[in-house]
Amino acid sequence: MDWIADLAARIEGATLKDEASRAAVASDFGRIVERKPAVVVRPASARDVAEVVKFAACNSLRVTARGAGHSQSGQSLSDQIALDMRSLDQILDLDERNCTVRCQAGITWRNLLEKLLPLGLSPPVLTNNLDVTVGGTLSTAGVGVASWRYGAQADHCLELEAVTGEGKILRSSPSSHRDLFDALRAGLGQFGVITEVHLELRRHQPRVCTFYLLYDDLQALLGDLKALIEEARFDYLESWCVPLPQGMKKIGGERQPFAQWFFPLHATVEFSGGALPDASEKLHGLNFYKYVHTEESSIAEFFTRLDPLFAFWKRSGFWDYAHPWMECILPWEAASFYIPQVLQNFPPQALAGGHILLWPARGSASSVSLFARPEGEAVMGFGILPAVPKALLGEALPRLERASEAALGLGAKRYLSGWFTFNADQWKAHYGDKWTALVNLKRKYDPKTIFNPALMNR
């Protein structure tokens, strides 16, 4: 192809069309849709990027950006050329007295979090997977264990430098190009691509201690959970469903697997050493099943707790498998009802290397725009979060999108980072009455439409 010698003369970073550095990023953490591209580029710069952009533009090229490929449904691949951000990945400017780190976008959230972990720092909130990208997760709006409280990450950045559609460097921020800042948060790539992001940090106490609570009713953990995070009693609240086989009963006229529902509850506290939080005052009033271990750590070693079940997925082969994570932000009051439904005749067996995680908020934490949750003091995530085998997601793709549309009808939103399949009309009830508005942006910031049309326009 002549057109990828051309593109390669202007830019300073490296092109790649061989065969293995395409097949690399032909397909995603979802195991599912694959798109192989014409080219792979690692951009040097900022300019790199718009250069990248702007030869797309005048060619009628499809252009996405891609960080560590942990989407589900598509969303960092292209047919024709693939962005490699993790090669823009340096820490600018890190300004230790100001709690202010500006980065480049394609750097991963450990490796930020090595720098700032010795200077007591950390960002408000962070993924279970810290080895995903700053910029990747922005476009997602990135959440984890803190967001009941801070929100999402993308509600910490002060500042974005992206390339548009049109191949413009633009720096926007909340007093300068607003409406690009919104549109990048929560964006899905869909209006530039990030290089550049200045985010605000907090300074953390240097340990942290666990209290590991099992619930047996449901209903007894959301009354907790919405009185923890009104009384902003723990700094993290992680928790999730758990089966315990039964053996077989009859569903729908077949006998198939069914369990007993539990629920761990993980509620964590930051301390700066010496004697433990009080146990007796931190779990006053709550109604768990058992009170089953207490934990203390570095606040290091919490931010990477989850590492030793990811290395465990990698050699048991479930992280290979597909994943077709359904996630989803249900009103508080649905989820008391919407919840044991779906785990009712969940098969448990289907959770292998995988998980069904809960992660409650308040829902004031989050002021980004494109961030779509239901309205309401408080809402609930709910994600089913399996590994399924390519031979089985003929059986699994329906199970789960039936959850995703009962969901839906009871005026949840979906979380985009994981596998969905919508259509326009979904696409307009998913951002509501934001709907005309995304459309103006997505022509006014790509006109020509080369982020990722496989997306909102599909």
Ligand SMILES: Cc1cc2nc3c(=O)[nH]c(=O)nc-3n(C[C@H](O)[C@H](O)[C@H](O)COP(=O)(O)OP(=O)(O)OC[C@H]3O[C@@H](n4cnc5c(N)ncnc54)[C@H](O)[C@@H]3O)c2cc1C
The other form holds:
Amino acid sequence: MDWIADLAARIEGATLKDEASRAAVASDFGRIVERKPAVVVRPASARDVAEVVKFAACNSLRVTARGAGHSQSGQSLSDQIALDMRSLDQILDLDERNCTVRCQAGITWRNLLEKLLPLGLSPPVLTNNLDVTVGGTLSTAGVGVASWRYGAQADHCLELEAVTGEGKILRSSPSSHRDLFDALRAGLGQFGVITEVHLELRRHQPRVCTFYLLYDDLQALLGDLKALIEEARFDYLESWCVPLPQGMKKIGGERQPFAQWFFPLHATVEFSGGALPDASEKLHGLNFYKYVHTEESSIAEFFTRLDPLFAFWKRSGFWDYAHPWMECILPWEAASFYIPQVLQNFPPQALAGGHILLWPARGSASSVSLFARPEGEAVMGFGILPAVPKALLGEALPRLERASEAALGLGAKRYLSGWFTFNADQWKAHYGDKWTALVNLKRKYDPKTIFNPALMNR
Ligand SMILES: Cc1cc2nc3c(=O)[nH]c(=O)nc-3n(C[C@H](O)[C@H](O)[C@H](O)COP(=O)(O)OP(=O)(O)OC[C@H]3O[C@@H](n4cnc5c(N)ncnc54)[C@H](O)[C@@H]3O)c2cc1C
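Can you switch from the form predicted on its own and show the form predicted in complex with this ligand instead?
Below, the chain from earlier opens the complete complex, with every other chain and molecule after it.
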């Protein structure tokens, strides 16, 4: 195609149109949607990104920014120009005294963390998977086991440099181009391509102690979580729903596997060395069924604690299965009713190499405008994160869709890195009273709708 040669002549970075390069970015971690780009661009600078965007705008082409491609509904795919942002991966300025870092958006959290840890610094929130890009998670929000306290990763941006749909390179912050700053964070790459970020960091303690608690009663867990959040007794809270298979029972007239569900809670506290935090004090008054284990580790080991699990998913082939992950944020009151309803007939084997996560949070911990959450001070994140062989996708998708609809019916909001198939009304409902402002922002910052038009049903 001649336009690719024209585009290549305008930029310093690589333009790749060979089959292997295009195929490598034709799918995402979801492995459900496929869209092969005509060209993959690896920009060498923000100026390159601006040239690509201007070129696309003049030639009615579509562009999608792609980080590490861990989305699950094709959010990071393009059928025309895929901007592989991983080529912009430099740390530009690490200000140890003021606890901030300026870096390019394509760097992974792992590579950033590697430079921060020797200084005793870290981002307030880290995602479970560190091999995702800073730009990618800021574009979805970025939540983790510290989110109950610190909100989303997108809450800790001081400034963002981005290329808008007209090819302008703009720096936005709470005091400059505020509307763009708010649109970029959790904006799914719809309003601009983030090229550089200035992030707030925090000083952490060097060691952590994790108490492994097991609950056999969801209501007891919810009560304890609420208290732990109110008292800020731990630094990190991580919880799951795990099945103990009970054989088969009749579900809708058919005998199907079912499970008794248990709920591990890992409650972690940072400390500076010396004596371990006192278990009897930290666990006082909690209503767990069993205190299973205490694990002491360095903070670095804690941040990378799930690496062995992801490595196992890769070795076993689960990583290459389809991942229709269904994450939602429930109003706290709905969690005690909704979660047991979903679990009671959930076939345990349907999770395969995956899990069901719970992440309790304070609604007010985040102020990211486009990170949709239900009203209320306490909210509960719930994610069914299965790995599904292609042959079983036809069974799994309607089940997950029903779970999603039931959650939305109870006032939940979906977390938009996962698998979802919103129609126009659902997009509007997701953003609620922000929808009209969002449409206007889209007109202002991406007037020719070149950024991933497959999203938001345009
Ligand atoms: C094993 C695993 C564990 C995970 N754990 C967590 C977790 O703990 N917490 C959590 O919040 N998420 C988690 N996720 C989800 C993941 O963090 C999100 O999907 C995230 O968006 C992925 O980042 P990425 O770099 O792969 O982005 P991509 O998937 O490449 O892109 C995601 C979206 O961001 C846009 N985008 C990417 N880069 C830019 C940019 N520079 N400028 C503008 N838009 C851009 C894309 O267009 C797309 O819409 C997990 C995913 C996996 C596979």
